[in-house]
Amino acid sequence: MTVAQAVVEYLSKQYTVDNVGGVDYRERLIPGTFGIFGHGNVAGVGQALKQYQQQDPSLMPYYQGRNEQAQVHQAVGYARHTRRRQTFAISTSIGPGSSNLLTGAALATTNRLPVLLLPSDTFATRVADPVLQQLEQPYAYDLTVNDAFRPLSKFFDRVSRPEQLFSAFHHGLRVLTDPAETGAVTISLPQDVQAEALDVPEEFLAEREWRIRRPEAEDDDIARAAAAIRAAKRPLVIAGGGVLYAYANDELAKFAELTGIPVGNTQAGVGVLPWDHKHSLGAIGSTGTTAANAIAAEADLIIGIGTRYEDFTTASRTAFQNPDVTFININVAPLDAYKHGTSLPIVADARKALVKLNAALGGYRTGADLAEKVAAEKKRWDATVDQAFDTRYTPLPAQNEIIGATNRAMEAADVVICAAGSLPGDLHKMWRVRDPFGYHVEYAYSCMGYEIPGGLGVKRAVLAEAARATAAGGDRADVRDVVVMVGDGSYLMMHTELVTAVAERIKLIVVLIQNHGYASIGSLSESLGSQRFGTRYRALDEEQHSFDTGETLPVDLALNAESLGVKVIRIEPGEKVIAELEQAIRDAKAAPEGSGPILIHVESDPLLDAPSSESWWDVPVAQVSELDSTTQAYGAYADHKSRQRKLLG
């Protein structure tokens, strides 16, 4: 068999296996593989998968998409949906083909989550040299363009014989199902060596478990963070992705109820508790509530939990103004457990250290007055939140009420999706979050052009995940419903999936919003004496050479989609407009599975913000200028920076 047909049939075989709580769940690995074909790919992988199409359709399914970086974003959405059990592989030509997957690689990389890539790259043997779309340097002739994804994948190697296969392929997905090291998983596959013959293994071939490591916490760490835990008066907990990853959201339940400790969380640890649990604070730090960031500037010892302690987390190290506050790190991945110099980090599987940290803590319980503070800061931010989504019957609505409408419409198990622009900080902080699964915001790179396409790909598990539930019980399970939440910026960036739902016939919800411009760098220009500059969509003033003060461009996004084949519903500017959006939102939900994609797009206004976080995230300010705004936007920042920490815990 072909190099290429050995990689196809080898992926169908290997399969994850997870113990959570006594009990195993074995999912296959890679369920499908995306691919655009050119030349490099499209007589290796290519050939392969219509093979084996024609041979056996379950073995390898074929993806097809719009763009390599997109289908990238699919496969991580899948991925996160499955809690890293589940990833795709993607292949493509080489060159452009290949070079499309860089953001998508380091979209995964920095979310610790698997996507396996296999991008084509020139002749091994250099018999045909240089080939169309070759990278040349003279410095280096053996450095191609996949060499760029060295510094983005977790993994990388290059099959430059086929007997390499095989140790490429074993190391590669022993990196992809390890939770502290998984990301982009790079092997660069030459054209010439796809296509090349060799004699096979027949243990290559055969089926194979993966099993995710999840490591336990050494007793003396777990009674060392005990001891700290209850000489503290007031900690906090936060909760990050990895909670979820490890399904260890009732076990950091149980840890609140037993203590009274609070627990805010972090973007990707968005639904590790209901939104109105007792002891939840919500989102913390630069884009979270004021209830959090409250009880976070008082507390004298943080308890870290799946988190990689990202700026925005930490309000860029502002966030926590305890002069003796310290840390307890849990994480799977050593990186993330040293974080901030701490002397407690504590390398584990955050659902087995929560279970052995909850046995050593019997009997403890925070004082009355924390659970006070945590009692009215929860109210006053409840407050804060229903008056934002109060309708103000203007005839463009703000983005808070436009959240407010699609969270009313949709139902616990529902997800929303979101990655970039303003969205995502209003989101984190106001999404009543009432299910694990329900909020899947791509932030760790926050990638413009990601939501479609990740949307798209947690689509897809969602329906795997409702299939296997069906042939579990019999009856046909319910399907959650996926809503997409993209602004009109990060729309126009990578909008063309939808032509990949509507081939597969994919029901996808997106909430388009048009605000005619860049919103989020829009607000951030003015608060740093920039003055929105850029950020507007709007004719070019010659005279001034500026895209400020120019007409809004006659731009109908909604006639766009509808051109992709795309069910569209508009809603007209008005004093409706918010019951309108919520109706329109539940129609969209009641239409079948198999309808296609439905978009629904509504206008806002960009300059009506959302409730303040009491809370900062460093953006530094040109010291001297010339522009009065920069000037007084520099003195709030040298203030807001007189206040940052070094945070060594």
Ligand SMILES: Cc1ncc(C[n+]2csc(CCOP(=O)(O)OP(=O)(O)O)c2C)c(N)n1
The other form holds:
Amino acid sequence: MTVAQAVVEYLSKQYTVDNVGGVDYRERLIPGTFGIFGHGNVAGVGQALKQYQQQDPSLMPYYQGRNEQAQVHQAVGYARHTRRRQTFAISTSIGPGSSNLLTGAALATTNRLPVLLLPSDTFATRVADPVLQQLEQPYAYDLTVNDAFRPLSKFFDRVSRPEQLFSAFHHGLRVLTDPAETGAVTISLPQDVQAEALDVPEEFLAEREWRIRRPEAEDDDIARAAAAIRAAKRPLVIAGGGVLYAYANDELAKFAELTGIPVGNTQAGVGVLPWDHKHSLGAIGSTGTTAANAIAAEADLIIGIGTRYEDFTTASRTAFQNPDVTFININVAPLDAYKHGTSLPIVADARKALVKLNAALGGYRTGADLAEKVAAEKKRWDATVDQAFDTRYTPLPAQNEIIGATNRAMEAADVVICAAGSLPGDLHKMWRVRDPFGYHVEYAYSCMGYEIPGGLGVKRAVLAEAARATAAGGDRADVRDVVVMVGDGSYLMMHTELVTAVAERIKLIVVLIQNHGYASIGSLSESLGSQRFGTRYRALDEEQHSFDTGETLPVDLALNAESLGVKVIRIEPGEKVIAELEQAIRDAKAAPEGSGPILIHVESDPLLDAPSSESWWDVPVAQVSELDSTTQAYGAYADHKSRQRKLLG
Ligand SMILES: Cc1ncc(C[n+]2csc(CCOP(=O)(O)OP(=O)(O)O)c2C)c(N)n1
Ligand SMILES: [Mg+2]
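The form predicted alone done, now the form predicted in complex with the ligand:
In what comes next, the whole complex appears, and the chain from above leads the way.
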């Protein structure tokens, strides 16, 4: 068989086995392969996929996409919803087909989510060099564009000889299925090698199970952490995505209920507790709730669980103002467990560590004063959100109202998707989550354009989940709806996977918020004294060479979606926008599965911001300037800088 045939057959035989709470879950690691064909893969991986499809369509289903980057986003969405038990392989042509994957690779690695990238490469034999799309570097003749994946991947290899296939894939999949290591795994496949025949040992093509490692916490680490918790007056948990990947939300709820310690959550951690859980403070940090931020400011012990402490989480290290604050970090990845100079790292699976901590903390409870403060702060923030969700602005609503309407119209198990713009911050602080799978905002890379393909990837996982439940005798009507919330800027950057959803008749609901530009960066720019420069979508004023002052563009994104075969519901500006939007989402939800994507187009006022987090984010302001607005902003910036903690690591 050829190298490409061996790759396809091998990938069809790989399974993950995940033991959670004594139950084994076995899934196909790679349930399908995406591919956009060109020279490089058309006759290699393409031929192999065709051959296996003819033999058995379920062996390695092939999926199309319209853009390579978007295919990675789909794989990432799928991987997040399946809690890293499954992902897709992506085959590309050489040159631009490969390099289009780079942003996706960076996104996957930053988010610690597995994707298997199989970019094609130029001839290993160099027989026809330079081929179409080949990069030539005189200083390093062995370089190809695929070397650009090295810094963005958690594993990189190039199969320059057929025999290297075995070790490349064995070690690639080791990284792909390792919770502490995972991210983009890139195996570069030169086009001549893909088509070359070799003898493949039977062992390579046998079914293989990859057990997802869930390491126990060491007893000494737990004892030291428990002692630190017992000694703390104002402890606070910061729960991140790692809690969800470890299925630790129940143990976390138990921990909070047992000890009374409140919980703030990161973007990736939304869903660890339902929004109205007594001990949940909701979002923490720059896009946090005032409740979480008020408690964080006084906390003397932060128990970080499954968090990488991104600057939004720590409010650029201004969130913790107690001079004696220390950290316990529970994380499967040593990189995160050792952050903030802690001397109490616990390198372990979050669920397993919490089981042990819960046992070690018997009888311990925080003081009544903390409970009272948590209750009061929660009440204050809930009232703020109630007010923000209240319908007030006409004819153009505030984004807050749109979020409120979407939240009300969606059911607990439905999933909201987002990635960039003003929505992620607003959703983080205000979204009332009720299910651990109910919220997916890609905010490690916050990549414009992720929303639609990422949402499609989540919907694919949801459909597979429903098919499995049906096969096990469940009710097919339980399919979660996936609702993508996307701004006009992100939509314009990457909406073409809508065509993929049309082709596969996938019911994906998209709420598109048209505010003619970048509300998010506009507001940031204004706060930094840069006067919203370059953040509006306006016609060019040639005299001023400005895009800020001209007329609004005659762009109709609803028509654009319609032209791609999407069913579109337009919400016209006016008194009833919010009621109509809510109804439109309910109508979209009522459409049957298999009826294709639905886009709801609504306009919004970009100048009506979300309620304040009473927090900060470090974005440097020009130290000297000719603009008064910048000089003023620098004063405020310097004030915030003085509160920044110089935490180690
Ligand atoms: C690929 C990429 N380029 C640039 C940015 C920086 N950025 C973040 S949000 C944003 C604007 C998003 O506009 P839109 O989707 O309309 O959302 P809005 O800000 O209007 O809510 C930009 C340019 C980014 N996050 N990703
Ligand atoms: Mg916008």
